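Take a look at this single chain, the form predicted on its own, given in structure tokens.
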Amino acid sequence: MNNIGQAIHLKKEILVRIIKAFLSDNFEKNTRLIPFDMRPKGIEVPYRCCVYKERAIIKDRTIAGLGFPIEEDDETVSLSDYAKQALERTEINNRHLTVLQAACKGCATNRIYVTDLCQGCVARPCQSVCKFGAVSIQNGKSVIDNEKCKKCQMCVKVCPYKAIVKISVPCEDSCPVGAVKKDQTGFANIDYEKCINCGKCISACPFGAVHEKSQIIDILKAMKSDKKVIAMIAPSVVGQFPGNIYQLKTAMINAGFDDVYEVAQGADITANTEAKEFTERMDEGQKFMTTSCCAGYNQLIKKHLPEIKPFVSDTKTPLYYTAEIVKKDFPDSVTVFISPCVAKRAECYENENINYVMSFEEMGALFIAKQIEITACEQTNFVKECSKQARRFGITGGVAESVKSSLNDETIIKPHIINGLNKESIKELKTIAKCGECSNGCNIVEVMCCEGGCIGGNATINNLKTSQKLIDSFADSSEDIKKIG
């Protein structure tokens, strides 16, 4: 969950103002005024040193909200110019994140540090435990050579006075693949060749300096066109907003969508197809298979873990199958996936059947801007109802449960769950790939990039426990998945 407090509210307020500006009779002018309307002269500055710094950061956040990278801003281009460019834009690129240097605090270097609490004890466990010769004693105190230090933290663990600490850079520490580093200027920089778009850096940064580049203007433009705009909502959307999913569908139609499809419809196809594939692979003698529906995991495989590719299911994601259905029903439509995370932007960019992505946060901003109360809406049913298992796809364990429930003999499947990608779980996946089997005898490995599943995505709104409870309640009212064979 994107849980960085006030940064969420600031981001949402800017999105609401961008949408209202678009809906007004002068988009360019009203966009230019956003920083001044939010921080008028004479106001008490809530976060930064002065009103001018506040306005500069709000301008950067607005640029990201309009869908542009901050790294390419030369500061001379006005927000009205960016608004005009957003209206003229016909394509989006595959870099979905941007760093607001004006908001980035320029955190201290990520390192192991000896504090003044060091007593220069005779035992000197910190020195004896270090395998790299990084700890020495100078003037009776421990000193760490950061050129030699490997940040193993063994000295941190053995110090009896807790005098040695790790100085952390939250965005850097949160990245499971080392794609976020401080550059020569001292600010965070994203290596897009390594980045798997997991969004963990967005959630981790306490200054809200890492942003998704929004596609909200592109979607609003499509709504104003003569084309039908069809939304596809992720299973994890249940519990994110007030009211039930049928009221949510009505609210989304009131907001400008022509129709709304549950991606759980595609999840039923994914589960059945993956169950068939699992059976075939086991019959062929393969020891295990991993799931393939998590976009962050698929990016990890492509960029960092090619050795596990032979064990990954060839079955497409629920979104892939849902987009196929939508394009069959509405061939000339504009399709928009309503997403819990930034990783799905990467998947959608590679799928010609999906035009745009709107995050849960952005959809919430759209409801506020258009003054739509979900709980006041009537219920609108979906053309096709989905299974209880498909509607649990967004919860850790839900994919494996769906595949298992699709089989006539559920006892043949023994799942192993990777609940969130981090350095340790990636190491575990590498070991599994090298061995060609799971050490615990499991034969299907479900991998979820976010802890808790999609309900833990960086663009989600509600907390994990509440979200899971509401999804379980909704799913339990649905029919069981149809078994294969």
Second form
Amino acid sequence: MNNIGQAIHLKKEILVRIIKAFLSDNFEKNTRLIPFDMRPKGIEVPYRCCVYKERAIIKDRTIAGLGFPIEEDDETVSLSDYAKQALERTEINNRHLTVLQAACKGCATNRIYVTDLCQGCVARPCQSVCKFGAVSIQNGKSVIDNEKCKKCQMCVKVCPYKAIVKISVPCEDSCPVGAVKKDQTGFANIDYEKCINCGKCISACPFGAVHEKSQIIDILKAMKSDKKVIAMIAPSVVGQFPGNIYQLKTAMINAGFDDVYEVAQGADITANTEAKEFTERMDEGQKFMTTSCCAGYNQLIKKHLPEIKPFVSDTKTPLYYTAEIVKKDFPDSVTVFISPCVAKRAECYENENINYVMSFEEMGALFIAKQIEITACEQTNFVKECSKQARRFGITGGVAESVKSSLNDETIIKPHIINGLNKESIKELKTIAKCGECSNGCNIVEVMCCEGGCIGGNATINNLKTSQKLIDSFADSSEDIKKIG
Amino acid sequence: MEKISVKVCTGTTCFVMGGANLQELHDLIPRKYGDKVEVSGSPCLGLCSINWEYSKAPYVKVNEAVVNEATVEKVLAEIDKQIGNN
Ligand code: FES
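Switch from the form predicted on its own to the form predicted together with its partner chain and print that structure.
Once more the chain from above appears, this time first in line as the rest of the complex follows.
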């Protein structure tokens, strides 16, 4: 198993233990014991220098699992106090990520570095190509002055011996908007003004340093109260668990939810509304429209790409419509979105119809803690069946496809798909916004923040290939969108 | 030579803890070993419920040997070991 795999495994195990502690007769004590249960006295230390360090790190990860920021921990507060505070908490805030900075230690800072392979050649192309005068020759070898270096990597490109390398910091490199930086002290910091909550740093960090601040305790508390707790499952949930989604519904009810809705239900509304809006905009002479379902993309628009606003569809997300329906059906309920990614936490925070978010990983942990075998569950139907197109919303291309299928004349639409936000695709979007049209003549621009779509989200359990296959086969057995009322 | 039987656990715990990614064994094993090895999915092998043992999930059984925290590589290594032993 690679490092990333092990880090995810560890995070999930901690979640299971937190949930088990909550369900036990002594939540506070059993939470305090999590690091000791996981690394008991005398154990062989799997990753770090000593058992104490390992426990300290497990404690930090547990803090995130309880829903608190790790950065603010001053080490004097015990896990039992955190557990107590989590129980007393009545509100969550709009910061959804937290960094376990102790894990950043192992990771060098982002810089350009001359390796031993430098031959001290006479040509010295590295020195002449550098526009910033950052390369000098000391003892016959090239040396880079980090104060002057702008990381343009020209020297890396010209060195005939490939002796100069860029040392990467995975979290920094993965962030499409430059919101994560390792500061002078060597710790990664997230600039929340810039952060679009895409979750790419969570997936990228080999030390598993970036965590979602979990709302699992808040949800478990709601389940214990006499309020109804209603789950809304993202279309991308198909293939993330064993069994089919009708068995999943039963399993979720056994796990403590009072009812379960498919967000695909809202996706059908989104598709139809968006198709109407698209036709209107084209009739008005607009050159293109861009979709507005992806939470990461919506935050990108808000924080970094306001110029594209006039082209963004006003249609709401599938989750928006679904939550509206749920609150109508159950006015006093607590609603929980079951999510493939952290970005949706930001969307939900802004929508008063949605109370909490539970990631796929967290739901998996809940099933494990409650020992629920999904494949052994009966099937429970949904009140409303959804279309094949809606059920493919979580796969790149699925949104544009469903808008197309909802149109009376399908030939008027030409989709351009942005499969994953990164520095290049953001540049492309900026150009499209500036020109007011797509250079390739396309008239609908679908943007998915994650490669592959929602099934590539940071909190998914299954890999892209398998989950896409499973969604496709489920969608194929569903009705066409034109037949869904 | 007896056929080697590989059972990939698809119970909830194993699936969530990383077993989802073992699905490729179903393509890989027949390709690599032909009919010398038989691979199938299995409901919960009962290993995850033994006192916190879920932390070692996902599990795969290669004949009677248990591979814990299973990865594709670990499972293939166990098969190779047993084929060598036979
Ligand atoms: S789920 Fe695999 S052993 Fe129980």
